[in-house]
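Encoded as structure tokens, the following chain is the form predicted alone, with no partner shown.
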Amino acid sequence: MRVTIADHPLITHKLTVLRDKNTSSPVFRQLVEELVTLLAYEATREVRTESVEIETPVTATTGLKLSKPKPIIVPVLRAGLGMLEGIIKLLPTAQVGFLGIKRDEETLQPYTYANRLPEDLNGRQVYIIDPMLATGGTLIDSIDYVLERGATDVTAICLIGAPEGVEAVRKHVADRKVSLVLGALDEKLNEVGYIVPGLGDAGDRLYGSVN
């Protein structure tokens, strides 16, 4: 599996005012939907093209458009929502699909308990969008069900990530081609599974509190 944490000024300072337990949740969703922006750029660097050729005001040129089948972006609920605006800004004539993965408190396992996903994802390049990776779980599930659908490609942005979780997913996927877009490797996760430093429950602070 390859990972890459973006290395950027401005993708750490964005970072820096996203972890601030007094950022507004206005501000917490504008500044995730920049900084998914800023990390679909690494994330999309071998998205599949194929040569077109057209018209400009001046000359006939060759250009690139994507391929298809089109890619398919999955967010995965609820966090993952907070993502799409982002993403969907670099590639807008990407297929959405929905997931839903809840951990599970007191076990930490994920449970799947929503799927709106083609079930034939064969030959499909697949972007998974999540904030949090921390125990891994989640993820691993997530790209479980994608593969096992066709997927061939998938590669994962989280806004920050744990290296526990890292850990996890790498041994899980083996030589399976997956790749891990982070903004940030955190220190560690505490004893009830947060990341730390973090930046507390994204979900939450990005729609509020749900009773």
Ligand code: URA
Contents of the next structure:
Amino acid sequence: MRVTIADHPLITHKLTVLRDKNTSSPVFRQLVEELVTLLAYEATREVRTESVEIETPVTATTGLKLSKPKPIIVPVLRAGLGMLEGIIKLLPTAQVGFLGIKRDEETLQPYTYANRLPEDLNGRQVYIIDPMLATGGTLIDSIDYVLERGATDVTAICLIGAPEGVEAVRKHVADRKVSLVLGALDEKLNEVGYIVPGLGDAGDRLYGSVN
Ligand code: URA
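Okay, that is the form predicted alone; can I get the form predicted in complex with uracil now?
Whole complex next, starting from this chain.
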């Protein structure tokens, strides 16, 4: 599995504001959107294209356009939804599917409670978006879900990852074509499965606590 950790001062600056517990929800949402656009630029480096003949006002030339089948973006509910606008800006013609995976707060094990994805993802390039890669359980389930439906090329985009989660995903996907793009690789997970230093609960900070 190829892992890319974005190394850019703008990304680190925006992540620093995002991590600050005093950052308000509206600013947090805005920053998540901006960060995803920056990370998606890196993550789509190998998006499939085909050549196309066009005419500029000056001459005929050959360019590139995204090829079919269109890529599909899969936000993992609920926090992944906060990342959707930022990537749609770069891939406005992409299809969007939804996957609802939640982790049990006691066992930390994920379970799927909703899905709205095409049954057949044969040959599709899939971009999974989820802000926090903690234990890796949710991402592993999401990756398995799309690979089982025929996806051949999967890229996960996360704002922050923990080393434990990255290793779990790496081990699980083995030699399948899966890439991971992170805004930052943090220090560790704490005893209740939060990323340290992290940013707390991404879903709560985007949308408020549901409890
Ligand atoms: N999910 C979050 O939202 N934050 C973490 O630190 C870990 C999982």
